[in-house]
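One chain comes next, on its own, written as structure tokens: the form predicted on its own.
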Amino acid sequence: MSFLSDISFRRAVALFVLTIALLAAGTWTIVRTTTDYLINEYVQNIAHHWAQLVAENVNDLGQIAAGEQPSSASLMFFRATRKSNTVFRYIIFNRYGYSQLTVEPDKIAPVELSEFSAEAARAIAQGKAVVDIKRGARSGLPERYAEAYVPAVVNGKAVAVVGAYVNQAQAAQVIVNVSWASAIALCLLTGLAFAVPAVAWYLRTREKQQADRRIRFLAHHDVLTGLANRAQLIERLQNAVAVLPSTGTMIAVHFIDLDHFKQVNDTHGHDAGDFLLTTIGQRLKAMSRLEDTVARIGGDEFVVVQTAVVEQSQAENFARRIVEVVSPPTYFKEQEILPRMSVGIALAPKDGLTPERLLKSADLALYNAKVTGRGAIRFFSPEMDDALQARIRLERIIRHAIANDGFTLHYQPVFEMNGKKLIGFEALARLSGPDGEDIPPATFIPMAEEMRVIDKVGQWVLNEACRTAKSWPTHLTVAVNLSPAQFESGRIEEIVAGALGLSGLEPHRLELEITESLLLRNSEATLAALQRMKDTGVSIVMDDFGTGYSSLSYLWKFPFDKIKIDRSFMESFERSGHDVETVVKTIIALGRQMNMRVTVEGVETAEQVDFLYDAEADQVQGFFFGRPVSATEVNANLLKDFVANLPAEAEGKANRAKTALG
């Protein structure tokens, strides 16, 4: 296309040349004709007046005529004439042709020998002035001067011609002049009048190409790596797919996704997030060859197609070296960023035969590969097609849920440890599927985190959890798990204010549970927002403590009410026997010297609460004590007599403990 620009600029150039050089020669011509026409008519004006001005003022013309010498008056005359620079000579014909008289600048004679004039004679037989035009043929004359031939007439006769030369070269050097300045002038008019729209045409059509090369560019290219966009991918997978039964081979449509990449623009600013996709679209251009494709689809996905592939080793080992290519830290501003990313790949023929098969299928692969871990390679499995129907119609339970109340929350005591006292109740989000059957929530929250609606599900489960929870007892509270995502959207303490507002519960009685993964990210902002709503009287609790990498550094950051040891604790208590006990004691103890209760969760055995008994834990949550239920069951039964109904060996259990403690 620009080659075919360059023709058609150069054949708009050739044409205004042509223009202009046509333009020039028609000012040319007009201008000579003019010229010629406006020197033509001023001469014959100036000759004839002169021959007309001689015929008045000579009274002798007929007797000079008749070859007699010059009166006088005439001769004076004629003298004086002479002396002007206008007419250089003056010749006096008779009524038939012949020269009688010659008038020159430095003699005024009869002629010796009689001379005919054709012009003269004319004048004569007309009755009117001849003028005739002429250029200098031999030295001694002008340029340009004009012999004008005017009868003479005396009482209605003519009687001689006048014939007067007038010297009009400087006249016509001036007519000249004045036309070609007037020519010039008219030509840069007309030039320029050309001019000014050709250049602006010129630089719209320029303009215009480059727009348009432009919107080329934009329509199959990413604006910010300048890689293949999604346009332009599938483009190449026609094809590419259109000539696998002749080649034999296979194609492999390799899907990247970066792992955390939002923590890249978190931390380091969108700028840094943009330089970190711009580099890893140039090392994956380099390491491409040629007849491969990579473009990047979206956000922070790239897709590379390996053209030629004869078995899957090969594209595995291709993957590799991607990862390996893009996984070499890059620097951003004196910033150290370490890209990660996950890699899924589709094969061709036999994962797909278009290209959105086959991109679908790949991006099955990634997001396999993202759910073992991240940082993993994964080829297409027709299993990853059933998962992803389950996974929409987990998506679609959920929306329905949100729109339609569909959620319910079931309620799980809690004690104290010492004396058997019921102190409140965990408040736990369930989700019921199409068949009646309960969704575990390790299966739908991670699902409305990715999602993006656990905001939806946590607002109306802390507002069912206060209204619930201000029916009971005033020593009773509720506690309500936060999800990390929630506090993204900046909103949580508005949420929580506005869900004690709404049911009127007495924030003392509120208890929120966060995870090590909140503090993780974007801690201080976090810990300032815990703070707040801290200072408000809700109590802050540390849920599954001692499954994270750093939770001890976060109890001397902030002041929690609570912790609580995760249930993985007391599953392993019969396999580790003394290893557990000695870190939950631990746990305990520390807890007890920062003035933070500890609950300890997943108590379902006698002989875990026998070993909390003596660890003196402060408070214990399990199926020992009671499974999650209903709210109409807390309210009907739990509330009148939960504690009359304690396993008697527990109750045995506590009652032994409070003797042993004296």
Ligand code: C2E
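These numbers come from a predicted model, not from an experiment. Numbering follows the first chain given and starts at 1. Rigid core (definition): largest C-alpha set, two forms, superposition within 1.5 Å. First, how it differs from the form predicted in complex with the ligand.
Thr536: CA moves less than 2 Å between the two forms after rigid-core fitting.
Once you line up the core between the two forms, the Cα of Ala121 ends up 2 Å or more from where it was. With the core superposed, Phe255 shows a C-alpha displacement of at least 2 Å between the two forms.
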Contents of the next structure:
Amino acid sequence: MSFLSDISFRRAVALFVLTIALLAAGTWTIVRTTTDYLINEYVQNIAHHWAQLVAENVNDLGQIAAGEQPSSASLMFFRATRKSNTVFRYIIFNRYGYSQLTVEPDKIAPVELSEFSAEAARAIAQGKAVVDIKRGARSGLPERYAEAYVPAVVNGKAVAVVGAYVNQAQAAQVIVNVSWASAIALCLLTGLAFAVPAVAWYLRTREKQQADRRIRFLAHHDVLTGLANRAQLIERLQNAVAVLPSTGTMIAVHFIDLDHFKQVNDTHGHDAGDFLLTTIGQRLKAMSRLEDTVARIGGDEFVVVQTAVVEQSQAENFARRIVEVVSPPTYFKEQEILPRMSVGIALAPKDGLTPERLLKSADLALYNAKVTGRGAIRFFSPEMDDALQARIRLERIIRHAIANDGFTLHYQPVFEMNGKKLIGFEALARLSGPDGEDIPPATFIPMAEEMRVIDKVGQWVLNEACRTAKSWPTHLTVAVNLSPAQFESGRIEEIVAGALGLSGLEPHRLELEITESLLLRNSEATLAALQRMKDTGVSIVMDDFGTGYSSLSYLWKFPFDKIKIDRSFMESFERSGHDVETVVKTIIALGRQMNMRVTVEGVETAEQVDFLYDAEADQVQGFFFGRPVSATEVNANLLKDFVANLPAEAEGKANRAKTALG
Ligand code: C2E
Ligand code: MG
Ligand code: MG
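Show the same protein again, this time as the form predicted in complex with the ligand rather than the form predicted on its own.
Following is the full complex, with the preceding chain placed first.
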């Protein structure tokens, strides 16, 4: 930058000096010509003046020119005038050009040997003054003087020539001084007149250049980090892709996204966020080669383009190094910030040949890395594209359902084994796509969690389930599933209380089903919230029991009202037979010991029912007893007949089992 401004500065100075030099040369020439002219004029004037003075005051000029002695009056005149500074000598010539009388400061005398002067003769012949400028020192003469020959006219007739030797030195000096002083003043004024706009022009040009450079820089760089921006990235990617066929190598596009960057901004402030981004930018730059491109293309999104990749493993190693180099903690105002990131990689030419396609592929890979677990590194694969399209579609369906009451609830009956009594229903959310296809909750619930709209969905489910249950006979309960994400906003208690308040449902008729994954996250606060809800009379149920890693440990950390044995146990019942029976029996016994009722989910066959009678399960739920159905169906058909219409097969087997047990 300064190099460029140096060049234009030097140019401006050179131009200025040249102008001043031209100005000086011009002025010098003008001054010389003018001073010479002025001096000549001056000399002629003086000489005329003298000639006139002599002609007027020396009456016997004609006689003197003819060789006679001057009269005493003339001598007095000569004496009075010989001391003049300006005319240091004058000679009176006759009309033929021969000298007759010399008047000098120290002598007034007729010439001894008359000399001919061509100039004097010419002055007579031409009838006008002849001036001859003399330069250069000669003994006894001034440095610069002029000889002026002026015809003296008496009664209209030239009678003599007065040759006046005019000392120019003083006058010339004055003229020269004045001329030079004016010239210098003129020069300065002109210079000033030139310099002021020139300086203004220079300053403006420099400002403009700086602004231009800034604009050019901003057009290609990210302001915060100074890294390349999207525009430059695309340009460089384009160039890198263009040379691929000739090199036979690959390009790896590493798309990096910081995990939980929002949290850094929220907890440490935006300055800390900016600091983190700058630090990461520096770290990425430091680890990359000059020919690689490091860009920041969005809030917390960076891209590194690795060129000259020969094998995929090189790209993988590079990505690992990115994670390694960027991950060490950084400190902002003594607060530790841990940068965490995910990396998606696309390879050219395999995953795309245009910058846009490559970035999209890398972004898809990044997205996948984030979904499958943050902090991961993923290469792009074509399935990711299809998966993304499906996700985008699902997101749209969910948003539409939230905005237009698009969710529905189905209710699956839960029976008490003992006495074959219907005790309530589990509310299960349902969602249909635009083509009428059913989207399973196992698909849309996690998606709603990710989209951070699960609170809205969950609130609707709670309100709807409580409202519906309120219309049922009062001994029937309703179970609602809660997702762990619903505890994150801290509003779950308020939402549950709201649903109960709105519907008027008694709290003891509501069961909240949670899974172990909820307790894995923030167990202290969550357990406290669960306890407070339990204190209001709501039942807390451990759902899908037996599928987690540490299910048992939670049983003594929270006094669940009920545990529901996951349906996977019943699924493997036929296959693993005896082992499953043992485990299920043990869990039932454990529940009994801990004062928790035990529901077995996913009961599908009569054999399972037989076994569960045998194992003394408290409650059962499954297709064998009833599939999830709509609220209308619940109301219209099932409620009144549930007890009477228990499947005949189940009833028969159950009775047989009971009889056998004695
Ligand atoms: P879940 O809470 O364990 O619900 C029971 C699931 O087992 C239901 O699946 C039900 O249809 C299915 N099921 C019941 N009996 C049988 C059977 O005999 N055989 C088989 N194979 N399956 C049976 P669904 O409705 O697909 O729900 C799946 C999961 O989605 C639920 O598991 C629950 O965790 C979640 N879910 C459903 N609705 C909601 C909701 O409103 N909120 C939240 N957070 N999760 C929900
Ligand atoms: Mg459930
Ligand atoms: Mg379950």
